[in-house]
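In the form predicted on its own, a lone chain appears below as structure tokens.
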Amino acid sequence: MRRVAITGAGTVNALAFDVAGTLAAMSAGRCGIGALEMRDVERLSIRIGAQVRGWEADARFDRQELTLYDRVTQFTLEASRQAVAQAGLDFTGALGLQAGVVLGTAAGGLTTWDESYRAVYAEGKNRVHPLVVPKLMNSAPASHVSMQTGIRGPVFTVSSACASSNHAMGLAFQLVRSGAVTAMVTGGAEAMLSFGGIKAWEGLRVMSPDGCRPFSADRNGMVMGEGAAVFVFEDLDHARARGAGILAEVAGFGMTSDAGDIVMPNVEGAGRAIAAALRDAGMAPEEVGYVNAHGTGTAANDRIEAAALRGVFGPALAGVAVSSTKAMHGHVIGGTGAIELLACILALRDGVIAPNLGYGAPDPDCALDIVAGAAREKPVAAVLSNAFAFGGLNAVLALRRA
């Protein structure tokens, strides 16, 4: 079995349009959540979100490209460009045959869906643009990354709600580790901050009108975000042979299903995924210094996740710092695990643990070492990144310091 390195990273999110800016914002504890700016916002009950502000698509893509690029694809292409550039790989030759793309998204081109329905139903138009289908399909971002880079190996999309990115990155890790490919471009994206997208989430009554406060006793729901994060996962020996910089090592992956409720999480299922990631990595609980929690800020999710961590780690949990960075960049749904992997790299590479903003009063049901208020400096050798999704779909990544 091969070892797997992360040799490139890129992102566009509410905190910054690149990795350096995002890590700086995480270190400073900056919040990207604010008042929503969109059409018909006055008809929404929830009017806050972590928007990617100042994104000028016309300055980045030409008119022909924009007929094919939904906002989710735009974010993905910029993030992938950054990641591949940092990795320093050229996929246009033989390496392109030994590389792939697997990305996660829950909804794909939701902005295109929303605009098309508005045109037909609200504005009375009888037809939409002929390229609406290839623009909105979930696999569009992965396909365009393949075309932009010259990658001709396995290319596909994973859609498992809020676990989409972790599932995608876990599968990419397994493909490289098995020797099926030399490198994978992987991660995830979401652009669900449209009128229809928010209206749908309002119906679930899990959204906070005033802020995201994971694990805090006064938490009252999640706040949606948007953006993308993309990485290059590469065979470690291949990366070393060419003198590549290594951000972190992907060490293990665990995935389970609750086989229970479509919306309510389950302690046992989440715990099995955490334990599976540790087992796959050959990692003892005592090695883990940080867990980037799924931590949505909803009452049930945070309580269940805390119980799952206690069940797996036992006494070793006392030495594990925990934070959910969703209070900074929002819950990016299918793209959230990818953006949160940046916080894991920050901990492993720089020894800085991003804070859990909004944490006010301790909740006895969420008794964890929460990194509250400000970032914490702590040398970390191993981390976990949790993602738990509607449908009881759980995906956990384990990483080690390079």
Given for the second form:
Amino acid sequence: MRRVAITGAGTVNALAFDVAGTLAAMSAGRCGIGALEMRDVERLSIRIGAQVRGWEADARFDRQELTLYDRVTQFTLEASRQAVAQAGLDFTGALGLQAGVVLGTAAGGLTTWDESYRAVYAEGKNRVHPLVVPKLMNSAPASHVSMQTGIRGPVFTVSSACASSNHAMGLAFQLVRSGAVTAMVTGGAEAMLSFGGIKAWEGLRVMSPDGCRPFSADRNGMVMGEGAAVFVFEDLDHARARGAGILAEVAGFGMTSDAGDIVMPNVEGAGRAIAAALRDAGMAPEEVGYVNAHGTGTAANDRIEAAALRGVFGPALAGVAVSSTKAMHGHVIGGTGAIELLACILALRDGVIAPNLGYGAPDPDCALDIVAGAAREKPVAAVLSNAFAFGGLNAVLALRRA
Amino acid sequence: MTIAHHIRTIIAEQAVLDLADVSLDSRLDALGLDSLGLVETIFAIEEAYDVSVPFNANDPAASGFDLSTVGSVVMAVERLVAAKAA
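Okay, that one was the form predicted on its own. Can I see the form predicted in complex with its partner chain too?
In what comes next, the whole complex appears, and the chain from above leads the way.
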């Protein structure tokens, strides 16, 4: 089986519109959460989020592109452009036939749904823009990346709620490792911070009105973010042969289902996914220096994630630094695992563990070595990135230093 | 319909019980109302009375809306309705 290298990365999120800016913000422990700015915000009970501000879509895309690109596609295309440029791969020739795109999103072009429903229901209009369907479909970002890069192999979108981009990157990893393709453009995106999107989440009563505090005793819910992160996964030998810079090695992937509850997470199912990722990577728990936790800041997730980690790592957990970076970039739902992979690269490449902001007081149910307050310098050779979705869908990636 | 009767009806429907099995001193957890049932119950109350129930599933105690028994829910709704009329 082939080994899999990450040779390119790109992102747009509330912290920055590129990887360098995002890693600098993570190292500095900067919080991207603030007051939401949108039409009808006074009708929302949740008014904070990690919004991408100052995006200026009109200046980035022409009129024809804007008719086809929902916000989720816009973020994806910019992140993909950065990742492919860094990798230095040209997919317009034969390589494009040996490459694919697999991206994750939970809600796809939700803003387009939202605006079109407003037009026909609230404003009484009898028609919507003729290109609404290709704009809102969940696979639109993947198709546009394919069209822009010339990638002509396996191209599709996976959707598994908050685990979408981890599932996407896990599949991309498996496709490269198996030899089916030479390279994959992969990651995920979400742009659910629209009025209707927040209204839907408000109903669940799991959102915090005042801040994201993962694993802290005073946590009271999640805070939503938006954005994208996209990577180039490449056959490691292919990358070495052409002298490409390698950001990290994807070493293993584990995925499981709880077969339990549609919203409550489960210790056993999460633990099996963590153990499966370690096993797939041939990685001993003692090797792992950092876990980028799912850490949503809800009462249930953080308690159950901590129990799952304790169950798998046992005494080795003492050597594992843990942080949830969601208190900086928000919970980017289907794109969150991709943005969190950037924190894993920061740890592996630079030996900097991004902090878990908002950690005020320890919770005995979340007894972990939480990197609270500020980043921690610690050389790490291996990391895990957890994602545990509504519906009991768990996806965990294992990475090693390049 | 009194508020008490109406709240009992809402909770009985969510817990899939006969109205006779839902009394004011019934505890919600004892009625088998899970977290989703609780969220749906609160939604039904908000819709019926056009009020906003301050409930966060992460920290139910902090909401000030006592969800321990059917009777405590009735009293909390009566307070919200009175506050709305004032």
